[in-house]
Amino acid sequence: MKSVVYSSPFVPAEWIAAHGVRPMRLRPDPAAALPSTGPLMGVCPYARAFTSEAGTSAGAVIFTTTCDQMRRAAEWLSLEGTTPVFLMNVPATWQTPAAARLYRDELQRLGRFLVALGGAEPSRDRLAATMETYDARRRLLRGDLAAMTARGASEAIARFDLGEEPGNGGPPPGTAAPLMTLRGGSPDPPRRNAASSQSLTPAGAAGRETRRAKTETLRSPTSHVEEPAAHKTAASGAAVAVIGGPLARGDGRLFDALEKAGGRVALDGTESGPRTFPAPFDRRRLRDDPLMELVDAYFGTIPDAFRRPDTLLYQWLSRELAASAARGIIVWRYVWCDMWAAAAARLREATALPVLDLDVTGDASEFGRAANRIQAFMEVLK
């Protein structure tokens, strides 16, 4: 079974798996960002690390247009010509039927890429069954996260993204191939017809909005991972929310540094955390039109800074910050991430909370600077 590596949460693992290809969402090793991989100046260390590691450890790599650095990284890897590369266009605008159609069309184009790799176009029933399997696995994961520390939860999500089964560490059901070992060790549809596209009309979009409004709590990407009250009470340290971009392998040291400084992560809002889980699937729509339910659960509900308008992100923040009782916000971002750098300024205005804009390089030897800034920030909150 071929493996396909990706980083963006807007790439549905279910869609890849339904084609008989193994999806693996990778947290790269920052040490993989070698000088020989693309230009140095002005390039995100995370994008460099992902490109270098993915290009040497996967059968194919999927990039998305949600990040300009990753878009450029796709060009670097394509120029090398040694690894099949797919660049998926994820529209920044998201509230129109046209944007949903474009995302759906990109999934279908990705499907043709997977078939060319040796996969098979799935039937409607196979796609629906695969989606149900992943939905059940995420439900188990959400239950497990509630009893974990912030670092433990982050590492559990990383293992899940690589394909391990929650609770036993094994591969997902029906997967015969063993987990591919990545360099650096373990991590810190059916073709649619005209009749089936009616849900993409303005009326169909309005119907989805009505359904989403009625089930807002159920379909909230993180409302179901809130820690039990007893667990929250037992935690010590000033509550802090960590918001921002993806975590690389080894970035769990962020949680350690925060705890050492007298704080605790009450909310993990990084790209690698539960903020970017897709919404639970609607079982009725899953059987009627699994591809559009996939579009709705991923493209229609995941909040992120790249989206325009970015109202989903601030709606999510308003709800989750209140639930977590966070007293401050750390914006985690790799240097040259303009998207989250801009968001840091707006977060100060939108939340009225102290905000630390923490830019990191991925170099372990330089993390002391970040730890010192975290220590100073926690002194402000005390």
Given for the second form:
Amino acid sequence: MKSVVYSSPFVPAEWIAAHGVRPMRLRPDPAAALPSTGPLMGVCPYARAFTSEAGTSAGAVIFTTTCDQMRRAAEWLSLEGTTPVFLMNVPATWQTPAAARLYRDELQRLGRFLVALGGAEPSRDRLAATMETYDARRRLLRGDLAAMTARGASEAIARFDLGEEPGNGGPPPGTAAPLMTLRGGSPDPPRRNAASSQSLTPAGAAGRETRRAKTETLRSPTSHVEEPAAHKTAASGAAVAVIGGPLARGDGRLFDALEKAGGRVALDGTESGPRTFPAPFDRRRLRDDPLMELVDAYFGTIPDAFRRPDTLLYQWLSRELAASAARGIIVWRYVWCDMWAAAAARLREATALPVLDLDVTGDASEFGRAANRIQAFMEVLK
Amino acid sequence: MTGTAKRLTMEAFDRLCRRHLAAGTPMPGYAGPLARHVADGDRRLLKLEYDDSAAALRLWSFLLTEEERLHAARAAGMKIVGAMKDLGTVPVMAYSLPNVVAFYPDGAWWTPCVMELSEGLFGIAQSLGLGDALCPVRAMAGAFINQAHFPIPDLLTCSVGATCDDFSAVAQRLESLGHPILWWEMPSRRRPESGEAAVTLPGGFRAPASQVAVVRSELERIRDALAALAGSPLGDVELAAGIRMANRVRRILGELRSLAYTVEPCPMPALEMLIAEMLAIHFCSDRAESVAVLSLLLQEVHTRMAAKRGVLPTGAARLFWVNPVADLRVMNLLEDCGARLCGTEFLFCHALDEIPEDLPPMESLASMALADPMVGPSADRAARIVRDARAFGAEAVVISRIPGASHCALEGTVIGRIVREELGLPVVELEVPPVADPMWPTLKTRLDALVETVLERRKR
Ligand code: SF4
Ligand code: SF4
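Other form of same protein, the form predicted in complex with the partner chain, not the form predicted on its own:
Now the full complex is given, and it begins with the chain already shown.
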């Protein structure tokens, strides 16, 4: 089976799988980025690492337009000519029916790309069945996450994204690929009042807003996750929310450093955490119009910094921060990532909580500096 | 520079201005010595050198009095639109309405340069969390906060999507501070797939027809918002008239560019050409006057050509310049190094191309907006640079990197690679900060070396 790698949470794994192609959401290793992958200065180390690793390890690569760096990295890799590259246009705006239509059209274009790679266009039933399978697996994952440390949960999500069955001790046959990390699951409870297929019509837009708000309330990943046993041992530690961009391979050490400094991860709001899970699928819509349900569950609900306006993100944060009782926030961002650049100042304003703006280079030798800053931050919170 | 029209210091430029005013040379009310702007803090003006002509006097005064025009428009009851990021589309629509003026708050990009960082805009931006990892457009946020530069617009629009992260981040921060924004989507322009209905955009890029339709529907939202703001309909008739006027500006500028970038000796300096190109984006808040200002510059060029008089010695190295310079003084520097401009791509070549007049107006505007070099592949942008550099006879290409800009690193490398392959020309990448004085020796050395290379290559 052909595999495609991607990084953005806006690429639905089930859409790829329904085409008979194996989806692999990659957490790249910045330390392993090839020197030939673009200049060092000015290029986001995560985007650079993804481009480097994806270009050498997959049958094809999907980039998204969710940031300038990835958009341009896609071109960089396609000019290399070594791997088929698909650049998926994920609109920044989301409040208009036209934006959702554009996302849907891009999924269909992605479908044609997958067919050209050797996949097959899925029937409606096949798509619905694949979506149901993913939904069920995400529910299982959710259950698993409840008993894990922050790092363990993050790594479980990464394995899930690679295709590993939640609850199993290891990856299903053939999925223990050297790529290590993928992601894409959603451990959310079933969504009520999910969007209907009319949601792309102007009349449906307002209704979708309401549904989205309800869905968002229902999604609340951490508020539905039981306090992990491992955390209970550190219950006296100050609760901290980690919010920001993606985690690369090995970035789980962030959670270790935080716990070592006496903190407790009360909320993983990184791009690689449960924040970017799609909403659970609505059973009825899944059968009626699975593609539109996919659009609504991903494009209609995932909160992220690149969206304009970024209301969904701040609604999500306000709810989740309250639920997590976090006493401080760490903004996790790669240098040159503009999307998260202003987040620290805004969060300080919006929450009145102490905020650590942690910019990282992905260079393993520099992680000590980040750990020291985390340590100092925790001193403040004590 | 024997036989050439020399560049003037600001003092000399102001003397020229006073002479013209005393002699009764017809000048609009805004024209006057630049010293008045220095008194307001525009200290970089003291270090620039200017073209020795009445046309340049008017150009500079026109540019530097824009804020006054905007305040006057507000006082006169006109509506003010702050168009952000699209560089050339929304103003064409806004100026199609009689009681609306539009400007680009993005223009604050240059304020730290013009005021030599004395204005504190970067400091304000920093306090908002917008640090130097972002390009100089972060100054715009400072200008909204201190309100010392432009009036707060009645309507703010911002194109997002396949634009740049810097702008998107800064604009989002603005919105979080209570400035509502009408966001509109600019899809990532892609090459049409086989069998897909495609169109050729102004300027020559190809795109799927479906993408033009997306942009058109987004611009319809802008049209509605503008009409609501103005309190009068913005129909196709009004838009068609607006497009014709915009094309007038673009045609004059087109002729000016083609002469300024090709004729020997060079008839118009680089700095004035940079300013002239900027007029095409939003007419410097007065469309009719921008036609007059550009026409005067063009007339000056014709006069110099007839007299075989230029602003530089014949034989200056012919450089194609990519990206605007954050420090305007670098435009003087390139000439000091023995070079001249032979073509530019200042991020808005789509605002220089004529807008089709034979299509429904919204279709034309959508096509033009989608032709923005920044919303498509860098390879497209590179192809345009290759084409224009060839047409203008450039002998080298300078890619001027913008500090903090999210697109520059990878894009500059791609453009450099393609230009080298296609044209075999030397390419230099320079980073130009808003006040480049500390880097002057480095910049000069690199431009000197480039000029030397060009002159050496001529001997082959
Ligand atoms: S970390 Fe930021 S800049 Fe880097 S790929 Fe992610 S969103 Fe883009
Ligand atoms: S200079 Fe570049 S990064 Fe900055 S606003 Fe303009 S296009 Fe965006």
